[in-house]
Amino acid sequence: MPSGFVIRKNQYYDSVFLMGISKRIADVPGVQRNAVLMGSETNKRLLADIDICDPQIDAAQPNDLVVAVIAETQQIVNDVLRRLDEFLLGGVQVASTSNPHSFEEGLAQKSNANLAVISVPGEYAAREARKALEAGLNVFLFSDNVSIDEELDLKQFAAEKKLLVMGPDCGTSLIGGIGIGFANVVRKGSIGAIGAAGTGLQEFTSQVHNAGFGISHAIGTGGHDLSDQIGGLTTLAALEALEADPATRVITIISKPPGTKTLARLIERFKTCTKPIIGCFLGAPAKPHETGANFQCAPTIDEAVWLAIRALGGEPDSNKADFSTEERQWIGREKASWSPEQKYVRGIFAGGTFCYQSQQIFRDAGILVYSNAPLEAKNKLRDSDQSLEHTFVDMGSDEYTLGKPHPMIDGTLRKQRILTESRDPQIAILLLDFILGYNASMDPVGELFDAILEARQNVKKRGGNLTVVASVCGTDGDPQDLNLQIKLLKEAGAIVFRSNAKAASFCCELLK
């Protein structure tokens, strides 16, 4: 298939503005694939798994931009290719007016900062987030691909300075307001929330809005935090803060299982906390013991949330965990229209948090499922690209997003699932979580509207029925217009929630 590139000498931009140019070249008609990305070893290697090989690259610099695509025609390639520059401008149109080209540069214009965000290449990251942490600022780091070792090293640092590190690979976070990374528009109140992931973040800061609360602050940790290799070192520092922060009356954490040595330290920390804490450790088979007075713990984000606010003294509607009469209603109607064949349901995930998520809940139902980021190994797909029985997939992993867009940026590849679920006769339902909010898709539902369009039509040819429920993170500040994105969604004939849990549960409803 015809493909070209383009390399541009000494032109930096970060992570999150290449994943947006690259979603903006990906909807060129006639684009099969593209890779927008600085010219480090790591993604030199990305473009040669594409089949994009030239001495040229081999050349380019950490600093260079290199452009590839593959479309079908030759002509289409130089056209996009071409077009660069109307691309990128239209990604700079919506970034910062400010043009520093170095971290002193940056600091010299923002003497006063005390927290920068750092979003490069993983193998110069940890490198510029030390130099942050060594002039005293607080460090969010967007950046992923970096080692255990280089983390470690960093939290050290930055605990031996009383300072924090946000990440690596932290996609979220929420500090006095001010949402960092993918994050939504949030009321400023009195809970405190503490995330190793980034979308387990945003669900729940987007609940506890829905239900007329608020946010201190939302401090991500990275997925690695909670490991007995780093020990909670972000996690116990920021707990530290939220305890000594006078607007934050409780404190929730929200995590896959913590590593064993790290729990131990955790449960011993709750103990002196002066605050209320909730913990919602997905995945994990109990809840721990021997926490102290001040500690509860939640199976589920939802269950989260209603805790938190109970804490504060308020009466959540913790009644919606229940279906109600008419919810039961689609219940019986959607069994009634499958084929015999249908049986089985696939989960199509932008959100990791919600991949893992849902597994527990149908877990804890009785139902097996088997997924390419499971909650036991055993559970783990062969291929990630062949579904098995009951399927969930997080298309957010390393294997779907390196030298891509996220999903939450670009959903052509949940598209291009869907479309291929859709072929077995066996499908019955399809799960789906949708994510609002800054530096997410303008439009994730319209993205996927004509998909879901034909995958239920694939069904309904073979005499069945294809029942998709999706799930709705966001809030009404939120600017893709939330009851927007969900009015598009009932008018393609899904069922809509708005919590991934209570989505999950309705499926497990469906196959009991």
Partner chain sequence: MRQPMESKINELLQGPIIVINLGLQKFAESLEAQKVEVVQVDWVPPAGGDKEMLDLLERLL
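Same protein, the form predicted together with the partner chain this time rather than the form predicted alone?
The following holds one chain only.
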């Protein structure tokens, strides 16, 4: 197929901007594939994977823009590449000439800064984070691909300097009501949270808000913090800070199960904490840990919310765990509409925590689920693109997002997978999550709306019915219109829940 490329020397753009340009080029009729990337080694390998190879590309540097197009005709290829400036200008990123270009220049402009938010490519991220720590700033490190050794080094240095390193690979924090990265608009209150799981923190903080309570701070730690290699350095620093913080009355920790040594260290620390602590270690066995006078375990995020509210003396509406009469009627009606071969659920997730929590709920209900991000290695899909029986796919995992937008920003990846699943005669239930908040897609449901309708139509043509179960993580304050998103889902025929745990439990009921 005809292809071509251009290289723009010393023309650097951030990855989100480039993905937006790539999407606009993909919309041009006749374009089969395109890549809009900076010339890093990783990106050059991605280009080689789609057979775009040339000595000029080999020689490109990380601050050179590379745009490659594969299209039905050479005319289309040439036309897109000729119009590149038009696409770039339409992408809206207008680099102000007065903006600084390095951390040092930024610090010179804002010498009283107390937080560096870093989202540069991983290979440079630790270096920039170190500079920020040396200058006495706390760090929110969104970048991934930072090695565990670099993470340990940064966190040990931060501990010496009494500073906080949130991350690497930290998606979410809320500091005094301010959302950093992917965060929802929640009211201020007295529940503090520490989370290794980005969407887990979003779900927790949104649900606290939706229950009428508020968050003092929610501190992201990055996914490796509670591993024994890192030893929970950020979690422990955040715990100290929240214990000392007058606005915080109860502290919740949300994470995958910590390493054995780290868990022992945490539990020792919990014993001396002057505030109640709730641990939600997703994927752990139901009642795994020693609890104490001030430490309780919650198996799901929903239950962590209820325990936190109770610790404040509030009475959470935990009756919401039960299904309403209407929801129970859905179960009977939906099951009756399935054809005999329809028997499996396919969960296509944007949020890694939601994929993980859903698997835990299924495991505890005695239902085996396969996944590309399984609770136990034995349940790993051999081919992530090929679902097997009950399957939950984390579409935000690295294998899907390398060089492509994360499903929280753009629905393209999930759209394709939903349609693929709908062609399997054995699919009965489609389980989806939708995540609102700052920096997420402005219309996550709208992006998948047509795909959901088409998927349902595909199953209907075979004489069955596709049951669509969805959860929405968000609040009425989010930049997206929460009620409109829910309304759209209902119009698409979905059963909508305000919690992922409840949506997953509903699927278990459907399968009973």
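Residue numbers count along the first chain shown, from 1. By rigid core we mean the largest C-alpha set that fits within 1.5 Å across both forms. Here the structure is a predicted model, which means the values were calculated and not measured.
Participant: Once the two forms are fit on the core, has S22 moved its CA by at least 2 Å between these two forms?
Facilitator: Yes.
Participant: Would you tell me if Q426 moves between these two forms by 2 Å or more at its C-alpha, with the rigid core held superposed?
Facilitator: Stays below the 2 Å threshold, so no.
Participant: Is Q74 among the residues whose Cα moves by 2 Å or more between these two forms after superposition of the rigid core?
Facilitator: For Q74, whose C-alpha is compared between these two forms after core superposition, the shift is 2 Å or more.
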